[in-house]
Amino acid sequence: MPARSFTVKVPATSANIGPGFDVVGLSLSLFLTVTVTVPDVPADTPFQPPTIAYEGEGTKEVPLDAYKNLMTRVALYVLRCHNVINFPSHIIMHANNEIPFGRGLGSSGAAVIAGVLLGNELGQLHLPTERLLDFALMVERHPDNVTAALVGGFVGSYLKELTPADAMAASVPLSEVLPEYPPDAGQNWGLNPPVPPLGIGHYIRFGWSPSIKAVAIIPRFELSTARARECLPTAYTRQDLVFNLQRLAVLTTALSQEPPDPNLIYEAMKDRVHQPYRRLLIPGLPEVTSSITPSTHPGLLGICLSGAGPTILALATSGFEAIAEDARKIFRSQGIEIDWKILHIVGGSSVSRM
């Protein structure tokens, strides 16, 4: 097979967007970019696993062993589900990551989507978008981040109610989907992974006003999604669920209108399902979301926790610096420093061949 090169590019994402807990996601202009070279190696050359170089966010945390790295483990899962036992030999990967780890901006979802696209491209499988999403959902069990990362824009998604057999196949432990590779694992270790059922997740892209940008207010500490989920209740009152459903029904259309209505959007971005319970994990969160308003900061439309946090996302048409710097003052009063970025809403993941 002749030598070839390609680049996989996956955007950051913000999930929940106020009342849309585990339902909506937004793709943002920070990227995980992976350039891959597949050399033309003689058939009798001994196999050499992928070589991974990595720079950017998370450099000290990301394993460079292809059998331990999340992205390449997902790629191998996709390949093995299509009877391709291993990576091509001697491939070289260079990853450049702009997405902060553990900040609620979809770093793990981006790695999963990059892995799915990598496996699809290495195996030349030509999988449609819907099938790529199935593989992503076998690894990342919540659809909001991975769907937004894959298809881009402002996206709503849900998990389909499956038949009992498909439900069992889709809910196998992650340890079976992405098994840990022991040091002495050979090329034939971990074969026959669980193949995802067809059509696990479904989605729709909503409209988005081109005048709206996102200010990501990023505290300088990490918060794991698992820890942020542990603090959530197992049941909610009807009143709180109706509160969120009413606002989500309005928000999905309000963010597409031009010009955007700050009074409509600010109220529609309030939440009673996850933000109130995470406030103790993120000092300053209640003060930022309640004191930075359209009346105090012209141009602001709405403000919410990004994913599980600790990043706070402010949607605005202007006044970006004032929003961010006033948030900085609030966080600093809690002993927390922040970084902030103005981000655009972008399209989904791409693969470009060279």
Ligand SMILES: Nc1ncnc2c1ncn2[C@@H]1O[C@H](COP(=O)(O)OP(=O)(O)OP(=O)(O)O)[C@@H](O)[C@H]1O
Second form
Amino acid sequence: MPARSFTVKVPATSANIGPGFDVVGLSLSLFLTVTVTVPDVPADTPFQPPTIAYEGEGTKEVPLDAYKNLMTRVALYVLRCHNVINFPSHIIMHANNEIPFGRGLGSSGAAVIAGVLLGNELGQLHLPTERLLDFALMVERHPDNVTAALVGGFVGSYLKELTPADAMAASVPLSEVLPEYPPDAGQNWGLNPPVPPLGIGHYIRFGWSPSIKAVAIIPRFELSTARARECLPTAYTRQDLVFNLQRLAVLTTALSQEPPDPNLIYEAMKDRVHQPYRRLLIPGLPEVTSSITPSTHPGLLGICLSGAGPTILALATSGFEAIAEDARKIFRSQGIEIDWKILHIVGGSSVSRM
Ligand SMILES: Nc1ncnc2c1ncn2[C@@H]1O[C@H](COP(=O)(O)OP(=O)(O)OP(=O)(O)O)[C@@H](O)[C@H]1O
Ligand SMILES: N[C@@H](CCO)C(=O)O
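And the form predicted together with the ligand, for comparison with the form predicted alone?
Entire complex below, previous chain first.
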């Protein structure tokens, strides 16, 4: 087969947008870009595992061993589910990452989607979007980040109620989906990965007012999603459930209206399911979300925790700098420094072949 090259580009995402815990996600203009070359090597050349070069966010912590790196392990999972035992030999990857790790901007979701697209391309599998999503959901089990990263825009999703057999298949431990591969990569490991059930996730893209931009206020510390989920309760009161449902129902349409209405949106971005429990992990969170309002900051529409945090997401039509700088003062009073960026809402992931 002749040498080939392709580039996978996956956006950052912000999940929840206030009341839509594990339901809604928004794709944003920071990208994980991976360029891959599959050289044409003679069939009798000894196997050589992928070479990974990596720059940008996470460079110091990301493993460059393809059998340890999240993105390439996901690619290998997709390949192995299609009877392809290993990566093609001698592939060269170059990743450029703009998405900070563990900040609530969907870095792991982007790595998972990049991995699924990589596996699809390397194996020339031609999987449809719905099937790509099934594979992503076997790794990242809440659909909000991965769906928005894959299809782009402001997206709502749910997981189908599976048959008992499919539910069991979809809930196998992550260690079985992405096993620790042996160091002697290249030998025959056998093929028994847990193949995803069909049609796990379903989604719809909502409208988005073109005048709304996102200000990402990014504290300079990492908070893993796993830790930020451990502090959540397992049951909620009816009042809290109804509080969030009422707001989410209004929010999904309110953010599509032109001009967007701050009176509707600010209240509709409040939450009682995850933010109140995460405030202990993110000093300054309640002060930022309650003291920066449309009346104190003209142009602001609403403000919430981005994903599992610690990033704060402010949706606004203007006044971006005042919002971010006032949030900086509040965080600084807690001893926390921040960076901030104005981000645009972008389309989904792409693969371009060269
Ligand atoms: N480009 C990447 N390549 C390999 N691994 C990555 C990459 N991006 C993220 N990861 C892995 O994902 C971890 C971060 O995942 P985590 O779910 O805790 O945070 P997040 O996805 O940034 O936040 P959130 O899910 O709240 O948006 C990193 O520590 C790293 O192990
Ligand atoms: N819905 C998820 C998003 C983070 O991955 C959470 O808030 O835990």
